[in-house]
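For reference, the chain that follows is the form predicted on its own, supplied as structure tokens.
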Amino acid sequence: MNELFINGQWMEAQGRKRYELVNPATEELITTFPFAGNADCLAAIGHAETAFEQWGRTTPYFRAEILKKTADLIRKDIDILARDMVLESGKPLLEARGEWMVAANLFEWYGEEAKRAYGKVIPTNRLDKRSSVIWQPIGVVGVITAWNFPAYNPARSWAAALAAGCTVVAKPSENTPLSAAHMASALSASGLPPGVLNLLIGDAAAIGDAMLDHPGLRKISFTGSTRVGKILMDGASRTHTRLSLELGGNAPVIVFGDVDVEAVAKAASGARFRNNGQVCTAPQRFYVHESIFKSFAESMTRQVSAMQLGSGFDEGVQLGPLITQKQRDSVLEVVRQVREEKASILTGGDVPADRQKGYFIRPAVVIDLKDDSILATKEIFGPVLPLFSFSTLDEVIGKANSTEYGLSAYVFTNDLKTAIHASERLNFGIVGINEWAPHGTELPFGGWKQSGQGHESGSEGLFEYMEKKLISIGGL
């Protein structure tokens, strides 16, 4: 399966070029993969166009059987799938298994939700007129996904698009292609017709340009950086390509003085460092009420100092490596700048002495920060946890909203009025109150401002891949 998947066949890239996939925990070679380019993408789009003529006219019940069978196959092979995810991403095995379970749930849920893409009949102002609205699949969709969740990111887009009746040209990250290849294999084994899903791994710029330039590709769903999202927005004007964008985040966490400090700090350390902080919804800027700031910082430092780093296969490991050396160096540069800001690093922020192979960093807790610190303004995407203090609700809401991002935010308090006022004034698409996972298969996922446009998951995710059509009959 370490090949491209085009029109139901595993194959080499047309240019015969391959690249090396490296284990981020050991820096050892895992395997090699084809490196696709413009020509491969154009071929895939052509096959997807042809396949759409039939797939777009199938019933949602037919599509549901394939998607639900795919979910069953994922669950059956989860041990193999999770192992390969650990190899390519470095995340702990428990996290990998959990991610694959969510991916399976997405295929099953969208298989069922496709049956509920209801239209409506609209009463008109004339006796001889009948008007109705129906939903139809948009057509060929390009799906470009990031490496941080190599199964979840593709699954939520592929499942929704296929359930809607679209065909897909998918480009997962070249850092984590094994998971996407397993998913394509499961779909094929479940009876997905040739050309309905096509998998490309390779040159992101060339593949993205081919998608934007081809008039037959009607939409791109992208998960990744805000920088690339802006490039896609500029390019989408060329053929009026529709976009769904799930971009960066810089999530504030507001911890009020009435919480159980130890309990919140313990849960917060797990949430902040899930997948080593390489999560767009990761809690990043912790604003802690001044009445509990000292005790919260002390508790957090104890929790983080005790976290175990290592291979994702080792029992008890909570943090694996970062995905690449470039990513590790980027986080180390942030830590260097924090030191120049004269902040206090209470623990971590360096390369472990016993981990010279692999892209590891000890998780850090940082205090004595100014409001314009790099840790407040930049998406870190790594294992650094900054703590800021505040005194009033109005003050902290202003600080929390002072960002170009608007994906997720978190509020911890035992006061209902405070929770309601804070959540309604936060300018973010997702707000969690007293929980770290304000998202789910059945819930809409999307950001405000420069964190994206459109939604994944939930019924909203299905309709992102459909067009609304008005049918009006006169002369009755």
Ligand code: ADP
The other form holds:
Amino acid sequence: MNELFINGQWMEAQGRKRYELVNPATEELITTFPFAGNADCLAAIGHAETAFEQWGRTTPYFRAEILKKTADLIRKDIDILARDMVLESGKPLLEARGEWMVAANLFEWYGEEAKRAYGKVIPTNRLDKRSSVIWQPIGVVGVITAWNFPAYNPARSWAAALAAGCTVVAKPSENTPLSAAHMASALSASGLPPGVLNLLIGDAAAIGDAMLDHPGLRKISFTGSTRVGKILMDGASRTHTRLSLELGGNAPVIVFGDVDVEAVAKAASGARFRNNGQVCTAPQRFYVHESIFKSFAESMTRQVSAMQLGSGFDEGVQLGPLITQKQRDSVLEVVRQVREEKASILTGGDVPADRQKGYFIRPAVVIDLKDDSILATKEIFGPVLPLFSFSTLDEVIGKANSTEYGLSAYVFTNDLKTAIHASERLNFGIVGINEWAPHGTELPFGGWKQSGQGHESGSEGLFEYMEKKLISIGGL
Ligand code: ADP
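Switch from the form predicted on its own to the form predicted together with the named molecule and print that structure.
What follows is the whole complex; the chain from before opens it.
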């Protein structure tokens, strides 16, 4: 199964190239995997085009049966799937299990939701005319996803696209191919016809180019960095490829003075360091009201310094390694710059002495920062928690909104008026009020500004993979 999956067959890359997949917790080899290129992608698109002729004309009820069976298989095999996700991503086993449960739910939910892709009948201004609007699948879609959620990211797009009646050429991250291969295998075992879902791992730029160049690939759904999102936007004009983009974030968290400091700090540390901060909606910039700043910083430091670091397989571990050496280096570089800014690191920010193998960093809490600190402007994607203080609502809204990102923001207060005014003035696609998880299978997830375009999950996520068609009948 550690191969490409094209037209219903597991196979090598055409160039016979393979690469080594390394365990980020131990730096040991897990396995090797084929490394696909442009030609593999073109072949996959061809098969997906052929498969679309049939799949695009199946009923949503037929597709739902396959997707729900896939959900059941994932649930049945969850121990094996979660174990492989820990191996390739380093995340704690409990998080990996939870992620696979959500992936299963996505397949089940979209299987059902596609049955409700209702169109509409529009009254016309002529007696001899009738007009209606229907939804149809877009066609072949490319799905390029990042490594931070090896199952959730692909499942969100694959489930919606397949439920809509699209066929898929998927390119998950080369860092986490095992989870994606398990998912392809579950779909295939559930009766998905050959060519409907094709899986490529390999040369990202070459595969991306093949997708953008091929007129038969109608849309790319991308989850990853703003940098690559822009490359895809530039290339999309070549064959008018439609795009859905889930890009970076730099989420502000506004903690007002009326909260239970200890409770919010405890939950915040869990939220900030979930998946080691490698989450696009990760709460990043903490703006804490000056009246509680000191006690909040103390409580946070206590909580964070007690967090348990280690192998994702060990009981009680809250933080695994970062995904790669490169990712850890980029976070260590941020910490170095923060030191240069003369900020105070209250805990962490270094490589633990007992973990020289694996890409570990101790979670950090930082104060004494200027508003233009790197921790306020750059998406960190790592375990660093900066605290800034504020005094008024106007001031903090201005600071929170002063970013090119617009994915998610968080507000903590017990005052209804403050909560409503703050949430309505924040320029972000998702706002959590007293809530660290403002997302769900049934909820629209999408960013404003440079955090992306389009939505994933919820009914909005389904329509991303469908085209609206007007059918007008005259001469009646
Ligand atoms: P990260 O740096 O966090 O991995 P990326 O945006 O680079 O985020 O990666 C997200 C996904 O985009 C991965 O599957 C990666 O392989 C892919 N990718 C990287 N570069 C390109 C590119 N030029 N064209 C298409 N996909 C790309």
